[in-house]
Every structure is written in structure tokens, then in C-alpha cells.
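Next up: just one chain, as C-alpha cells, the form predicted on its own.
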Amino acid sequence: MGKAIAIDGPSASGKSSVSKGVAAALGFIYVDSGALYRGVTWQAIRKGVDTKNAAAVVESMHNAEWDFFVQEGAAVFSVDGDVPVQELREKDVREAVADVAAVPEVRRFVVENLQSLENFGSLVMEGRDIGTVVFPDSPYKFYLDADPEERAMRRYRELVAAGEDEKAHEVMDSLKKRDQIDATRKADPLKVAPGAQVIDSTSMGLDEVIQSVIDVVKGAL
């Protein structure tokens, strides 16, 4: 079994960039736990399932064949033989994933599959419940946060770079809605894991945040 570095935090807190940087520096496998929730959402949408119908979402999830493998230093998956990448970032998936991720049976399915990825080796996994639910016993737990307006601007810049035309205020509204759902859902709400190191990245550069995580991990090692 490898080691698991857990990096949690709300939307647009820098989890992805930091986790990828830490994984590359340490030679660990990068895991985006949110991609799997988006994968379940995407599968439901492409099968014509109402994503607010929890039972139908769970049925489409269990009826699909899921395979996991490592590609270019990251854990990825296929659904019924297809490997969704850009599809997971489309607007319909982004807007529906919070409802899907709040379904307890979906969360159990995702958590079990995420835990099994340790068989591939040491991981840097980002998400919202990695330190609290997926790897609660990991000695390497971090919680990234940033000012909501800064997070909204980061997400806005990401969307503009990707060719999306959403307005800044729409992004802020979407972010607030996601934060509310994440923090108040009954199953595994977003919170700081016991023993996690909290990093406020509002005024920090990416390299600075990455290095601060690496320093803590190497110190623990």
C-alpha cells in the first residue's frame, strides 16, 4: 500500500493545481476525486436520466462498467469503454454534479473506488471529503481555502480560458450555491478534517502553496 496525501477544500480553492504540482514533485499519482462524481453525472445525463432523481442516477451508475487505470501520472477511468475528459467539464455536468454528489449511494460508490486506487501506489488526492471520509487515517491532510471573491475570479478566468461566456456574477452565484450544498449535505459534508493543516491561499502564489504542502509531507516522512 502506498501513502495518501489528502487535499480538501471548496470549489476553486486551488486544489487541482496544488495537487498536480505536489504529485509531480513527489512522484505520486494524482487523483481528482471530483472527476468520478462528474463521471457519474455525465453517465446519467447521456443516458437521459433526470439528475435530480436519485434512484435513477444510482441505477444508471450501477448499470455502467467502470474501469480504473493510471495514465501519465494520473488515475483515470472509463465508463462503458469511453474515457470522458472534456465532457466532464461541460456546463450541464458542472451544474448537476452537486445534486448527484449529495446522493449517499453515489458517495459510497465513489469512496470505495477511490480507496481502491491505493493499489496503484502513493496518491495525492483532491476533493471535499478525502481527509474526513476517504483516507481519514492519513497523516498527510490539508485543507485549502481562499476568499470567496478570489475563488470566483479564479473560476471565472478558468472558464474564459476554456471559451465559456459566463459572467463573473453568475460564477459567484454558482460558487455560493455549490458551497452551500457541500457544507450542508447530510452525507459527508465539506469540513476541515481533524489534524488537517489549513492553508489560506488567497494571497499566496501557486508555487508557494505547493512548496508548503511538500515541506509538511517531507517533514512527516
Contents of the next structure:
Amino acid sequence: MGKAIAIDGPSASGKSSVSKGVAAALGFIYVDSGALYRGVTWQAIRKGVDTKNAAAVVESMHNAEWDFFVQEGAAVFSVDGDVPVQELREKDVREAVADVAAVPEVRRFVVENLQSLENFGSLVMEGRDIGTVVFPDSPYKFYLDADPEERAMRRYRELVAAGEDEKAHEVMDSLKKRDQIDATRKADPLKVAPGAQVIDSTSMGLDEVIQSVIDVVKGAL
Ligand code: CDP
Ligand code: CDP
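Let's see the other form, the form predicted together with cytidine-5'-diphosphate (CDP), since the form predicted on its own is already up.
Then the entire complex follows, led off by the chain already shown.
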């Protein structure tokens, strides 16, 4: 069985960038668990399912055909034969995903599939509940954090760079709303896992954060 490095934290705390950097340095498979919650959301939206209707979302999720594989060092999934990537970042998905991810049956489905990825090898998995629920026994758990203003600014810069016409205060509002839903939902809320190392990256560069994770993991190996 492979190892699993768990990287949790709120939106724009640096989970994706840090996890990809750590996975590349250690030769582990990178897994974006949020992509699967976004995938469940996306397949519902494209079938015209109301994402506020939990039962309908769950039904369309179970009726879809899911497949998992590894491509260029990252775990990827297909749903009904399509591999959504850019689609998962679109606004309609972004706005509905926290509601979909709050449905217990959606979480059960996603968590089981994430756990089974260990069959592919050692993983670096980023998310909200990786250290608390998906791999609670992993000795390698990290909780990344940064001040909300800094996180909103990071997201804003990304959206502007991608040519999206967003306003800074709207990004801030949407980030705070999502933080709130993620931290207060009944099913697996975002919290620091027991034994997790907390890294506040408000004034840290990306490379610095990546190196400090690698140092901890190498020290423990
Ligand atoms: O990139 P960002 O942090 O904005 O979001 P993401 O990682 O793509 O996750 C999208 C949404 O999925 C989050 O806002 C959570 O509601 C949910 N999620 C979750 O509940 N548990 C996870 N392990 C990962 C994501
Ligand atoms: O995955 P998550 O939503 O937690 O964050 P991310 O997508 O990895 O990072 C959001 C943005 O912040 C990216 O553009 C990173 O390059 C940037 N970032 C940063 O400037 N400094 C850090 N220490 C971490 C991330």
C-alpha cells in the first residue's frame, strides 16, 4: 500500500500549488479531491439537475459512469466518458459546489473513491477532510492557512490573469461565504486534523511552503 500525504486548508491557502510541488519532488501521485466534488456538481448541472435538490444530485451521481486513472503524475477521472478539466473551474460549478459537497451521500461516494486511489501508489492529496476523514491514519498531515484578505487577493489575481471580469470585493465575499459553508457544515467540516502540522503561509512564498512540507515528510520517512 502506498503512502498518503494529506494537505487540507481553506480556499486559496495554497493547497494545489503546494501539493503539486511536493508530489513532483517526491515522485508521488497528485490528487485534487475538490475536483471530484466539482465533477459531481458538473455532471448534475449538465444534466439539468437542480444542485439544491440533494436527492436528485445523488441519483444522477449514481447513474453516471465514473472511471479513475493516472495521467502525467496526477489522478484523473472521467464521467460518462468525458474528462472535465476547464469545465470544473467555471462559475456555475464554483457557485454550487459547496452545497453539493455538503450532501452526506456525495461525501461517502467521493471519500470511497479517493481512498481507492492508494492502489495506484503513493499520493499527495489536497482537500478539506483528507487528514480528518479520508486518511486519518496517515502520519503525514498538513493544514495550510493564510489570512482571508491574502487568500482573496491570490484568487483575484488568478481570475484576472485568466481574463475573468471579477471584482475584488466579490471574490472576497464569495470566498468568505464558501469558508463559512465548509467550516460549519455537519458532514466533515473543515478543521485541523489531530496530529496535523499547521503552516500559515500569509507571508511565505510557495517554494518555502513546499520545502517545509518536504522536510517534515523526509524527516519522518
Ligand atoms: O480550489 P478551492 O479551494 O477553491 O476549491 P476546491 O478544492 O476545488 O474544492 C471545491 C469545494 O469542494 C470546496 O469549497 C468544498 O466545498 C468542497 N470540498 C470538500 O468538501 N472536501 C474536500 N476534500 C475537497 C473539496
Ligand atoms: O488550492 P488552494 O485553493 O488552496 O490554493 P492554490 O490554488 O494552490 O493557490 C492560490 C494562489 O495563491 C495560486 O496562484 C498560488 O500561486 C498563490 N500562492 C501564493 O502566492 N503563495 C503561497 N504561499 C501559496 C499560494
